[in-house]
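Single chain ahead, written as structure tokens, the form predicted on its own.
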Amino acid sequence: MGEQADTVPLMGFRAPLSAEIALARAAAGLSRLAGAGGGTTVPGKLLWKLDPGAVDRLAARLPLGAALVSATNGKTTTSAMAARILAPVARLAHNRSGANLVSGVASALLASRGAELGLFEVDEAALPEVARRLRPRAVCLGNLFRDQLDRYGELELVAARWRAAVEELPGETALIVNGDDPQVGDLAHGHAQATVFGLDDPRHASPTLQHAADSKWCVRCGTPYVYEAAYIGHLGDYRCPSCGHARPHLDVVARAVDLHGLEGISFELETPEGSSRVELSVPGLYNVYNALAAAALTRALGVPLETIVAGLQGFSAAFGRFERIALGDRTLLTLLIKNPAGANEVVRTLVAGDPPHVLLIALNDEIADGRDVSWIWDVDFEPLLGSLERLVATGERAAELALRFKYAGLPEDAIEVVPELDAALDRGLELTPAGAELVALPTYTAMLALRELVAGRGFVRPYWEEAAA
């Protein structure tokens, strides 16, 4: 790279990019010493302030290019699965801590000396800018669900931004989309390098759309879709009876899906190059979609089927998404919830396994969660009530959560409101018999706080230390 590309304006003069990299890395080290979350975004924010174009040049140094993953639900898990598949193939620059804005991508680039390939989870709203700057080799788009309406707006607005971003992609960029999502699957139309993935197993389909389903209307003419199979929310095999817009042909498919409760899932992965049985140690139909996305993305990057399958089968869940932590003679099982579609799938997974008798739910309304928590009224918590004996409601909006379960039919004397998370965890563990498992369903910031609390008690390493390992 020439002198012009390696220098950037800094405080009125042109400084070498290497000097700014050193400064940003030093800031990360100081942040870690100060205990500020491991410095996962500090160096990227500093570099971004000094020179936004530095991100572009850092990405251009990756000899194998960059791949982006975005979705409302599952982008962290999909990225982690793809990283596991790619581990024997290339040295990665990967924002495994989940910092998925431009600053997080910049920090991952700074931290990854000698990386050959970039793999970046990207926030839905940040995708257009990250794609413009990185000019990625591949982009994987998983789904669009209603989420954080106060930040994103209705999902149609995000879909329009994604459509514009896809239109700006270089012609050689591989586009990988979930064909079961009408808004996302339609992005493959007219893109020469598109790969479409989806699920084909009507045994696991619902006969009708859930009441919380989002994309019910044709993206072309506005007529309600007719579904042959509805798997998760609005994801499924759809067709417009008016204009004929339908799910596109699937290139990478999951068939013969078997759900094994909380212990895992298995399915037949079919690709143009062949098929293979995949056994996953994470549960739920939603993880079939995550695995499909990771498989389709890594296939587009040239990874052979046997390596894809080996990577998926060696995968363990991303922190907080499905994580078991031993707490003395009890176990804590954490499953993230953040919107109706994702929470409904967590409920379905729990009911299909060993439904909990004691449940800890932590509801926060921080910026990263979304200020509007009315989404809890679109979650079908009712199937849990058949086994649930005690609910411990915690977090900043614990009272609203307790009210939701009261309206669901859980007796008042079975609901305990404990706003402080540490006290709520202690109460949940007290209600859980020795040798048993406490199930916790936290929103995003509550999940981070819960894990920090458990790490502070010495039961697990802080997540940013694991991410840096």
Contents of the next structure:
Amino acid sequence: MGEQADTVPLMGFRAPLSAEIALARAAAGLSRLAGAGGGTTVPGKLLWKLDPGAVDRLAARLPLGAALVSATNGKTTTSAMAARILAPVARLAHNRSGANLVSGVASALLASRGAELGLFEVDEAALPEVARRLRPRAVCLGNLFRDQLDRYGELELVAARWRAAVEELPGETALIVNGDDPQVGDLAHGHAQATVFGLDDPRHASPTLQHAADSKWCVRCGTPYVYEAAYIGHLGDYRCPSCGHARPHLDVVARAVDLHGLEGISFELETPEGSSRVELSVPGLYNVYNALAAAALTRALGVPLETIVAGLQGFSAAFGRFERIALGDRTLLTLLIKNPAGANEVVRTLVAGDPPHVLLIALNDEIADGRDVSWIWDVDFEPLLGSLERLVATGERAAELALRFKYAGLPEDAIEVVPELDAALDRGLELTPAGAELVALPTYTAMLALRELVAGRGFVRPYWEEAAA
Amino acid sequence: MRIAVGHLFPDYLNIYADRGNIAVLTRRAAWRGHELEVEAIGAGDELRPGAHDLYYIGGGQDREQELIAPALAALGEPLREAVSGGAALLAVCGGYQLLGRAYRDQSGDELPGVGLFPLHTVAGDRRMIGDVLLECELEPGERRTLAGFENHAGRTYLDDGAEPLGRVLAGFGNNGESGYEGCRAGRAIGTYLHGPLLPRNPWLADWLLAQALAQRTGEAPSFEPLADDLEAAAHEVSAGRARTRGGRY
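I've shown you the form predicted on its own. Could you give me the structure of the form predicted in complex with the partner chain?
Let's see the whole complex now, leading with the same chain.
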């Protein structure tokens, strides 16, 4: 599909390209005026329809090239961290609101005139096509977990597509992979410019593999791996007792990790160029992985260690992933949940802090959330039950979510089903004492709706305005 | 009363939140004063006919199914004996396929099956993904609906005279053409429906528990109804999804 752009001279398309771009940019403005949300993908979709090869040529204009980030979990946060690190270094074209299909990348390219470097988070399934079109300078691959099987198909399928995409990468493209994920770490095998990152702190290992662990069997021979330490799902220090396939040597490592509840984390960042202590103001072990990925990626782009550390320490939160919003005399803490592995880490982080007494969970089943909601039964919500006094279940599949907690053992009179999001938010706030914090766990489209709702009440700027800022 | 459950290959076959089904069986048994004891049965374990009142087998991804198929086939004879001896069984998705005679994958290779259900499965090109709604009549005159989610590349074909689990009201079902879904053989139920299946269809959970108790006592008890308002609401939404968007590629 990407052949057209590679075989025609760029110059010949100059004039039509700029006309298309002008049209697509106008569409962004119109879509915003029409109230269709941020207009973040409308111009890209239009351009994509008018001329699919235009994406390739727009990207080719970036003087410093493009870097791609993909993963089941953490791609938005990793990209946001990398953007923070790169801010003093280069003007970025960055799809920061998470529109991560080819059309989203096209929209980000259209919206950033004068950008020097492209930084794009890319949907796992869209990675092969985006990589083929953009011929990136660097590709950072974080992890593969079961996620929206109705949309992506089975994990093996995504892994096979990634393997094919990596094989097609130009030899000079820097490849950055998470060595703690057996499927992803194995992609470094045979690639000349590979960097492997991972975590080394057995104090934070789970006593057993979590229920949501996926790649438990050796990628080479199918024997169950033995884990020296399993950190998140199947991420950890593994070795196959049968054929010896093991976690590769780590180039960029996090050691001596300290978790400070919901307030943040700190760790020792080790790179071949030196080490430094990093203090992050976002919580959870999963954010150590995100920070490692961002550090390894920006290092591969030539950013020095002190700039990397400064960027990570200046990072606050990615869009909707961990956001505190003041709502009058209460605060709303929003943590996105979208699949078992990610939701488990959200639960683990909440429990390690001051576990909530009131919880608002919003479960939608649109395409972006996954139409199959069975994943909520794979999440270990149980650790929350110790402190939970009231659950407000909302969203299109509120009743299903309520059942998840009922069969986990939460008394039925502690569960309120309020399908409408605005009413549920009001109810959650009503149950939250003045000065206290309401924790909300929305799925993706529910997160967008919740943010819009709060923006409508004047407490936060719409994300397209932030993106433009 | 104690209800002994044999959970086949839980480490490998758990893709669509199969533990949700086990949680529903456990709680609903406990609310009636019965205790569910779940034992994992894996590769190399013995399966003794008569030791369990109910068997459960879930779904897996292709790789897991391939890894486990030979070990499961090795348990075929005692499992068939246990079920023909009166044990109840619920098989979902991949487990349902593997309890048929055989599963032929896209490359034409055949995975051996257990032969408990009179059916065979052939992998197709396009996955059949979406919400499903069935009408079942497990007991004469008692028509009930089942709402769930299906996601399978396999097309399952029942032998002539085999009894399906239900008629498809919305969705693809066994193979997208027959108009039927699942298979029933005595107290054994096989189906593509996950979601998981039992939380939003508690009547089937109660039917399975009653069959398991019947294996133990000789008679299926009639349970007192429980307050199933949340279950009914979840069923309603799921059934609505099947009607508006089930059965489409």
